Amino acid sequence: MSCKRKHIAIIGAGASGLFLAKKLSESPDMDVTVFEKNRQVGAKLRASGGGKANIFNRDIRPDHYNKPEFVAELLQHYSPEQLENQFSEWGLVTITDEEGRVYPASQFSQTVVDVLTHYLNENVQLVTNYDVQHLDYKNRKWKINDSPTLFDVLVLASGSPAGMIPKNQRGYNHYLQDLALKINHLESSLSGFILKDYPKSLSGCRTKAVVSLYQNKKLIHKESGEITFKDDGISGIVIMNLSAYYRRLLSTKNCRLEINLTYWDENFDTDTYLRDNHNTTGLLHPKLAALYQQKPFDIHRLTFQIEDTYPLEGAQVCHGGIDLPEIEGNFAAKRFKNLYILGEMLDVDGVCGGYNLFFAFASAAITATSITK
C-alpha cells in the first residue's frame, strides 16, 4: 500500500528555510518546494559573522533574547548541542572561539550554505527569482500566486527587511496581508546609534571601551569591547548589543551612552596620570586625545545622548515581527493548522554572537519534527 505524499511549500531560502528543507528531504514521502525571491539562496547567511557565519553560541540563554519565556520553552525541546550534532551529521566541521561563538572550520559562510543545499534528495526543488505576492487558503490547501500546484503545508521563512536598502524594503513580505496576522512594528536592532551633538572629528576612530546604556538614572545594560565612531554616530558589536536592549524599552526617551575609555581598568587613576603627563597623548586614541585637548571630558564617562538607532538598512535584524500569540510552541499558526512561521519573521531577536541564527535553525528543526509527525 503506497503512502500518500505530502506537498510542502517553504517561502524563503534563508537559514531557517534551507535548514527545514534539508531536514524534510530526509523523509521520502515529502515533496518540498522552496521559493526564494533573490537570484541566490542564503544571502543573509553568507553575510553573517563577517562572512564567516557565526551559526550559534554555546551559551544560549533566554535573557539573550527579547522574549525570554518563549526561548526558555524552545530550549526545552532543542539545544545548541542538538544543533551541533545535526550539522556534524551533515558533514560540517565547526570550531569555537573564546567567546563561545561557533563557526564552520573553513571560516567561510558559503560552506554552511553548501552543506544545506548540496546532496539534497530529488524531492526538494529550489525555485529562485520567485516573488510570492499572494496566498490563497481553501479546503485546507495552499495556493501561491497563480500557480496551479496546491500545497498541504505552507512554511513562512522569508525573514525581515533588516539590512535591505529602502527600495527593497517596500513591499517585502507583501503576501502577509492575505493572512491578517498581527505584526508588531518593525524597528532596527543590532544596529549603531545616531548621537546628538556628535563631534564629527571622531569619525574613523576605533578603540576599546566599557560602554553603558542608561535611561535617566537607570543602568539598562553594560558591555566591554571595541567601538567604532562613524560620521554621525557609533557602532561595533558592543554598541549593536546595547541597541537590542534599547529596543526592548517601553519608551526610548532620555537614553544615553556613557563610555569609559580605560577599559583595562575601569578605576584607572586619570587624575594622577594627567597631573604627571599634562595631556592624554599616551592614553587615548589620537582623535580622542585631540578632542580632549579641544574640550576636556570625563575619560571614565564620555557621554552622548542617543537620538535613535540607524535605520533598517544598517541593522542586522529587526525588532518586531509576527506576534508570538499567533503561533503554538511548535511554530504552527493557531488559525491555520497547516501553516508554520519561522525565524526572523517572528517577534524574537537576540544579541550578537550566533543567537539569532540559532533561533532560526532551532525553529526549523522543531517545525520539521512537527511536520514529519
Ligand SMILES: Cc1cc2nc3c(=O)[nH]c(=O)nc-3n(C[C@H](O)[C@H](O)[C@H](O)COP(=O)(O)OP(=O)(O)OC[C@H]3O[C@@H](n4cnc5c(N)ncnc54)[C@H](O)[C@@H]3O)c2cc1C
Given for the second form:
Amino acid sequence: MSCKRKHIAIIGAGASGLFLAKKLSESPDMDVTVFEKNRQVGAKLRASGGGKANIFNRDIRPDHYNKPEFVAELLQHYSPEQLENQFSEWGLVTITDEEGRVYPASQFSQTVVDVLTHYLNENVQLVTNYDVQHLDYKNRKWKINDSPTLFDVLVLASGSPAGMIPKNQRGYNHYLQDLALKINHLESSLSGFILKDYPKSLSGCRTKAVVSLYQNKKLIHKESGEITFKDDGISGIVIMNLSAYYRRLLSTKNCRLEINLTYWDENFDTDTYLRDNHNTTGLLHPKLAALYQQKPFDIHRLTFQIEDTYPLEGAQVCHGGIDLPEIEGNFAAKRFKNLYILGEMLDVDGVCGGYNLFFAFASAAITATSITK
Ligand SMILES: Cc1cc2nc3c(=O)[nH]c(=O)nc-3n(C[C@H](O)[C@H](O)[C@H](O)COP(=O)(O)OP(=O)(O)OC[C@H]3O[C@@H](n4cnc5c(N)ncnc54)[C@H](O)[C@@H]3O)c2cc1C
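Okay, that one was the form predicted on its own. Can I see the form predicted together with the named molecule too?
Below is the entire complex, every chain and molecule, led by the chain shown above.
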C-alpha cells in the first residue's frame, strides 16, 4: 500500500526556515522545498553576533521580549536545553560565555549554517534565487508564484527588513498581501538612537557608562556597558537594549537618556575630584573631557533627549510584524489551514544576547513537531 507523501513549502532559508528544513529532513514521508530569494542561504544568520552568531542564551526569560505572555507559553514547549541538545545531536559544538550567551565553538557563524544545510536527506530541496511574490490557496493546497507543484503545508519564514539597505527593504514580504493578515507597523529595534542637540565633537568616543532611559519622570530601563558616540547619536549593546524598551512604549514622546560616566562607582565623588584636580582630564575619555571643558555637565547625568531610533537599515531586528492573534501557540495560522508563520515575521522581538535567534529556532522546532504529528 503506498503512503501519501506530504509536500511542504518553506519560504525563506534563514535561521527558522533552515532549522525547520533540517528537522523535517528526518521525516522521509515528506517532500520539503525551501524557496530562498538570495543566491546564498542564511545571510542574516551569518551576519549575526558580528560573524560569530550568538545562537541563544541559557537564561531565556519572557520579560526579555516585547510579548512576554506568548514567550512564557513557548518556553513550556521548548527550552534552551532542548535547543542545545538538538544542536549537539546535529554535531554543533557550542561554548557559553559568562553572561549565558551561546556561540558555536568555531566562533564562526558559517558553522551554524553548515550544520543546518549539510547532510540533509534527499527529501529536502533548497531552491535559491527564487523570490516568492504570490501565493494562492485553493482546495486546501498552496500554490507559489507559477510553480506547478501544489503544496499541502506552507511555512512563512521570510524574516524582516531589519538591517537591510533601503533598496532591499522595498517590497519586502510583498507576498503577504495575498493573505491579508494583520501586520503591526514595522519599526527599528536593537538599534542606536538619534539624539537632539547632540554635540558632533563626541563622534568616535567609546567609553563605558551606566545608561538610563527615562520618559518624563519615569525610569523605563537602566543598563551598564560600552557605548559609542556616532556622528548623529549613540550606539552599543546597552543602547540597543534600551531601544527595545523604548519601542515597547505606547508613545515615545519626551524620552531621554541619562548617562552616568562613573560606571565603576555610580556614586563616585566628582565634586571632591574636581576640587582637587580642577578639570576632568584624568577622569573622562578625552572627547568627553573636551566637551566638559567647553560646557560643564553633570558627570553622573549627561543627558540627551531622544529624537528617534536609527532607521531600519541600522537595526538588528524589527519591532512589529504579523500580529500574534493571527496564530496559535504552535505557530499555525488561525484563518488558513496548513499555514505556519515563524521567527521574525511575527511581532515578537527580544533584547541582545541570543534571544532573537532562540525565538526563530524555537518557533521552527515547535512547528516541526506540529507538522509531523
Ligand atoms: C547584524 C545583525 C546581527 C544580529 N545578531 C544576532 C545575534 O547575535 N543573536 C540573535 O539572537 N539575533 C541576532 N540578530 C537577529 C537574528 O539574526 C534574526 O532575528 C533572525 O535571523 C531571524 O530569523 P528568521 O528565520 O525569522 O529570518 P531570516 O534569518 O532573516 O531569514 C529570512 C530568509 O527569507 C528570505 N526571504 C525573504 N523574502 C523572501 C521571498 N519573498 N522569497 C524567498 N525568500 C525570501 C531572506 O532572504 C532570508 O534568507 C542579528 C541581526 C542582524 C541584522
